[in-house]
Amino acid sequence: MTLTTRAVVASGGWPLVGHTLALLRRPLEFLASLPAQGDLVEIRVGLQRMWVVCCPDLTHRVLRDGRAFDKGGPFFDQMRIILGHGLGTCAHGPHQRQRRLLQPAFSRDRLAVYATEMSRQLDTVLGTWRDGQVIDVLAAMDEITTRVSARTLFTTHLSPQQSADLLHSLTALLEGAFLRMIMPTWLARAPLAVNRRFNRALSTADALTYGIINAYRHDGVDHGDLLSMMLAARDEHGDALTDTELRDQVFTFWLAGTETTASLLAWSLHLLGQHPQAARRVQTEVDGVLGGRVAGHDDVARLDYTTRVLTETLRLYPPGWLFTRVNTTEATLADRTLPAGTVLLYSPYLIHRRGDLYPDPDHFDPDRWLPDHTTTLPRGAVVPFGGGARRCIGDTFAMLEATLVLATITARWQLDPLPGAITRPRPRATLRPRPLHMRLRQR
């Protein structure tokens, strides 16, 4: 695809509120409609102007140059209230130091250790399932990913109740973050119910996290988990992470390891329930590879179709569906010169639903990810984990966990949709499904 030069103002704006109502009422449909209008489309949220990047070339440029297009704008303003200045939300300046300190935690050897814990926790949860039981799929995936995150982040210092409290707090924070992103600044400070819930959840999560960090410092023991590695990490000057930096990293990895991975798994099981032929192909593959046992690290390389199912799910329902950036210097995108401080918005959901990139884009087709089918995709067309130097450090961890979970569930269980049941996306700070209930059938 060649770079085009159409920069336009989106249609349908209202005086004073701009496109706020469209973003509140039908954000996914609104964003998906913008590429037909231009490659760089101006929208207004209240009185604030933003430019939506609608084509892969411009998306790649914004993601590639993290210095010129830094993390900022309404999305990251809200996420920094939750996640602080951790690896996923910090500005360009401190990112390299943080990445260097944390990268060893995601080495191949460490991932193999995490996979063992993933398999152990997965086996425990699936042991509680019963034939004929109706489960809330999202809640079940939250339970699995929460247990995995708890055991890889803090091996010994998180009780089941604390784990649940932290998950519920982060869920409430993400619910409020999207609404506060669209609210006028003064309204986000008003004593509204959504703001009170947000502040209570932040206080609960902070208290839990700082308590765990203090306990680890007091023990002085290497537990072989992520927090122990972060406590031991030193930069080139011999400096360690402060308690605030540790808190921010813990929040970041907890969110990435629970909320987003659980959403990916829930959507995958929903799609397989809607597409029996694809489900049978996954069953055939996992039966040949696993023979009914729990999947392990060495199995992933042979689970080709299962991996394609997850990749196609990320295309259709990327958990991170909307982000903002701010250009730090004057820049020209498409035919428009943008002064420093301009807010840009990019959306993996928007890019992944372009019909010129993905034929029949709303159709679930894992085989579109066969190697010979992806060679024509331009840079910037596949961005579920971002790109450039700021690509998610935990992308391999997330895909490893999701592959082990989906393969093991499919080897043991068939999840059937309930008659007449319909689920729809719930776009907030992450893209979660609305209530999703399915019936377990033991294989």
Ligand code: HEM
Second form
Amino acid sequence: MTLTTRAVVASGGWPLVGHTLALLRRPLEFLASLPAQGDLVEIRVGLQRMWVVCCPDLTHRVLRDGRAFDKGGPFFDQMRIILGHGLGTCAHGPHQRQRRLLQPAFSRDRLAVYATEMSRQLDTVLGTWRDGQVIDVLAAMDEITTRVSARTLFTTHLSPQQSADLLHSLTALLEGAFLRMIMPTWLARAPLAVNRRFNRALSTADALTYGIINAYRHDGVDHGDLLSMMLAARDEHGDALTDTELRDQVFTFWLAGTETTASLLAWSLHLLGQHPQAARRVQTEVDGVLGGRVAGHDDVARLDYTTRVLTETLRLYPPGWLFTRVNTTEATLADRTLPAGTVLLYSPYLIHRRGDLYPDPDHFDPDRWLPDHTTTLPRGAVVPFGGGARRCIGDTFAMLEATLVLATITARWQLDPLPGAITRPRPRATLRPRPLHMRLRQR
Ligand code: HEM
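Next block: the form predicted in complex with the ligand, after the form predicted alone:
Time for the whole complex; same chain goes first.
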């Protein structure tokens, strides 16, 4: 693979539709094939031209300069229909103020409090598991992360039914967002089943969220969570966030924090099912550290191998696999001058599967992440949580939650793959393993 910086047009485009079919049918294979063609590769989705950054250096440049390469393009156009202009979707201008307002919710002290709630929710869900039972792993992980989001970030007001409705509608929104991102604009407005499902899900999630906000305003109690913090926040003019702004942030945190961590966990359980030796090493580690009890905040620092398993899972199956940006001024990348308004794509999946960065890139090897092995990786090579000012605000939260969940499950259960079952990545707004059923065996 060449190390020179080249800008080229991707091969295999069709008249009118460009690379749309490849993106719809086999997006991961298509993306992973692009670095062999150049460092900056032009693709066409319908009639729209976009540039995919295919090397770590350009990925780093795009992520580092959030003013020049701002949030925008088809992914964020769709996301803004759902999320409005919350922390993840707002433009560079208002971003710093929002981030400053919300960052304290992820301080070390707050994370220690969240960890207690994570362990409690985990214990409750695992208490319903039975020896020999076959579970839908993704649904089970969704249940855990939804409960954790509900209890730590927003609300004590949601009934289990409302919580399930919210999860269901947000999943439908994410599913619809990806399809609508690739569709021509006129199709996204047509009376199709996918659009009807999308609009219905948006109304349900809106009604539930405004319900939570009203309940908080009404009781006036500080629940010590993110929503209480946002309700109390005042900007430099002393103004509070409006209901719409609050709704955008609530949606943002639900969407960004629930399905992503559940996907990471489901993939890690799948990979451990496929790699019994690695599974045994996790068991040995958690048996030594936990001795059968639920993992807590202070255990995480001693769960080295478990953490490496999660890091390797994030490399192979990054839940956020594709994002778009738009450059706000003319920019030169890979010797190519791109006018303002050009759509750029970056993909953690594509970068993480580059063989020159990760030898035998499709192979699951948690020991790649031993400290002395990672020193040669260039900037922009490890991007499961993005980078720069728009790096995931929930990265430590997610790793904490995933480590507690994976360690506690492994301490108590062995999850066996079903003979002959095939699990494939299903790339939508997040990268999900489908289908994934496994049999529980009590340890
Ligand atoms: C394994 C789990 C997670 C993964 C892989 C993940 C990944 C990402 C990525 C790649 C971005 C950057 C997107 C871009 O560059 O356009 C991002 C942003 C974000 N994430 Fe996460 N995330 C995870 C968990 C969470 C959690 C648990 C929360 C909240 C509790 C969260 C909240 C956010 C928010 C609010 C942003 C926008 C940050 C900003 O623009 O300032 N994420 N995440």
